[in-house]
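Only one chain comes next, encoded as structure tokens, the form predicted on its own.
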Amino acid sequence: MQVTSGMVGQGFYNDNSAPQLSAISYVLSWLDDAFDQLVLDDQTATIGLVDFGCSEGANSVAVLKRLIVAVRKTSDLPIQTIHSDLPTNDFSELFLRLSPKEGGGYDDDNVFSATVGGSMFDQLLPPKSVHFATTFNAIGFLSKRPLEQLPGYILPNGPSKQRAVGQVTKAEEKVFAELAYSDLQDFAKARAAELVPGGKLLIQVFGAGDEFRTCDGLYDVLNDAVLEAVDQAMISQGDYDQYYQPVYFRTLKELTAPFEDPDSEVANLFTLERSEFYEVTVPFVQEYEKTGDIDVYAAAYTNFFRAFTEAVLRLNFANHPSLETLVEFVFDQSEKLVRQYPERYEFHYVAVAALLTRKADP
């Protein structure tokens, strides 16, 4: 079965993803002055940035802004930005923002803007052909589904303490926990094969610390809704099983791990310059705490993770009799229980980075 098909389009991704950006812009400032430490040679006729799954565009090209801000710095060479995720991802809004008809590109004569469908796991661009790499939450999803069921809760963390409806075996999590390494190590050899000697590759993702995971709350609701499902004869207990969303939240740990294993395949490829766990603020947080407004708030906290989480839900259910009447009940009892029962489903967003300098071949 196929992992997910992409984001929700049609601009509903780009309307729901400012917690996404807030994640982002506190890691930005570390390639500010990445740009000044690289060496360039005379055969270099353009500098590549490339976003690695950049969903419908927002935050995207906002992060591609701001890289050609520190290219600049030092250099006026041609650029050339890449924004790549899947074949079925939505470009359409993507196209518009990079459009100058539409008012969109990067008010620089000399970026030049293309997109790549394919796998983040494979090579998708010419050897030696980029300069700085990013990728924001989208290594969080894994490369494949590694079991047939996970029975007893639909993502393979498990529950929060503070819900506890649900449970993961460890032997459940161990394979999901050395898929989640393995799919690092495949996505770092590809950037590797990409990046210039010197170049930075920058990894953001959503993450799990001791206190919090930024999958706690988000994905109890959506799992008692979908119990509800079940209560109600919509889908079968045996369906339930079956379903789960393919996302791994990974510790710090996790993330560097595979850079700084010296057994691990990519160890000599990349240097780790720094790395960090951090907590952002959550907008549709904040306004909540300062409105009180249950109903905005539910609604912004459901759409949300719908955004991310509705196009696992339509391919686990693609052959359902009644599709669309399934996944608009699944969203709207999630919205109703937030509404309900915040306290409940308490949200911290808290991430996990490393910025990685590729070495030189030997």
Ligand SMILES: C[S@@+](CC[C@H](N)C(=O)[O-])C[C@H]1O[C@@H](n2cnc3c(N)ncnc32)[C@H](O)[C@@H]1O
Second form
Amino acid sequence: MQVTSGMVGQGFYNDNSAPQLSAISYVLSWLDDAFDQLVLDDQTATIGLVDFGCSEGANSVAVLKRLIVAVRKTSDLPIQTIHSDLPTNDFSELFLRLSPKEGGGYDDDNVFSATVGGSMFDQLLPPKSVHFATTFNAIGFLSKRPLEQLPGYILPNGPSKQRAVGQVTKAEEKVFAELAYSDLQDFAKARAAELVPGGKLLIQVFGAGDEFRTCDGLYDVLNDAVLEAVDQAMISQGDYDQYYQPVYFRTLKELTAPFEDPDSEVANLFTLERSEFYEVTVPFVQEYEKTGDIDVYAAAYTNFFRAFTEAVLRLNFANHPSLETLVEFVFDQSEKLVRQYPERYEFHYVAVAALLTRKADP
Ligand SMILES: C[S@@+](CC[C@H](N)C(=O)[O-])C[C@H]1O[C@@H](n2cnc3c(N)ncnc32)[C@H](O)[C@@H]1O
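Here we have the form predicted on its own; I need the corresponding form predicted together with the ligand.
First the chain shown before, then all remaining chains and molecules of the complex.
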């Protein structure tokens, strides 16, 4: 089974990803002086900037705009911007955002945009063609489903301490943690091939800390909604057992380990410049604190996680005789639960990020 086909398209991800933009904005200043020390060789004709896991592009275009400003401090060479995601991603909104005729694009005649469909765990671009690569809120999506089923919960990281409905065994957790580690190595090896020596790589993703994990609350409510579908005999217990979201929430240590472990094959390819675990405020949570409007909060919260979980739900239940009814039921039920028990599904956006420099080959 495919891991995910992408986010909900037709503008839905763009419209419901303000929390991801908050998490991106926190680290964007890391890029501002990232080019200052980059020494371009005389042969350089084009500066390559790539964002992996771009989805529908609203956030991805914001990132590359900032990177273009950073490049233009020191270079007026042509810039090639590339937005990349899975081939099944809905790229149509992104194309509109990149089109000057539609009021999009980069306001710089010497910037040329392209998109590339493929898995970020593979090399997708020519050797030494990239000067800066980024990925935001994406590398937690695993490269495969390493277990046939995860009967105790719908996410490898398990339920929140607060909700504590369901469980993931230590043995199961280990399988996912190891896959997350090797995925990160594969991603880093692919980027190492594409980057020029001295090129930069910024990896940011939703995370897990001692107090908060970004999965808490939202996967609890999704789990409760899917269990409700079991109770109502819309799906069987066996269906529940095999359904899970193949997404892993890393600690900061898990993000940096492949670049620090002496035995790791990518430790020699990159220098770790800086890394951070952080929390950002979430616009729909802030709004709820201000207005107390539970209906608006429940709808915004549900649409936020629907945008990145619906495709996986659909793939898991692709053979269900009433798939549309099931999908609507799960998200209606989720919204209802958030409205009824907001304190049960408290949400915090924590993230981890690392800035790396490609070392020169020995
Ligand atoms: C939550 S979205 C993040 C979008 C955007 N970067 C942001 O921060 O708003 C995650 C994206 O990662 C993409 N993705 C998941 N697995 C991928 C893979 N193996 N290769 C490339 N993209 C992948 C999904 O299709 C989706 O568009």
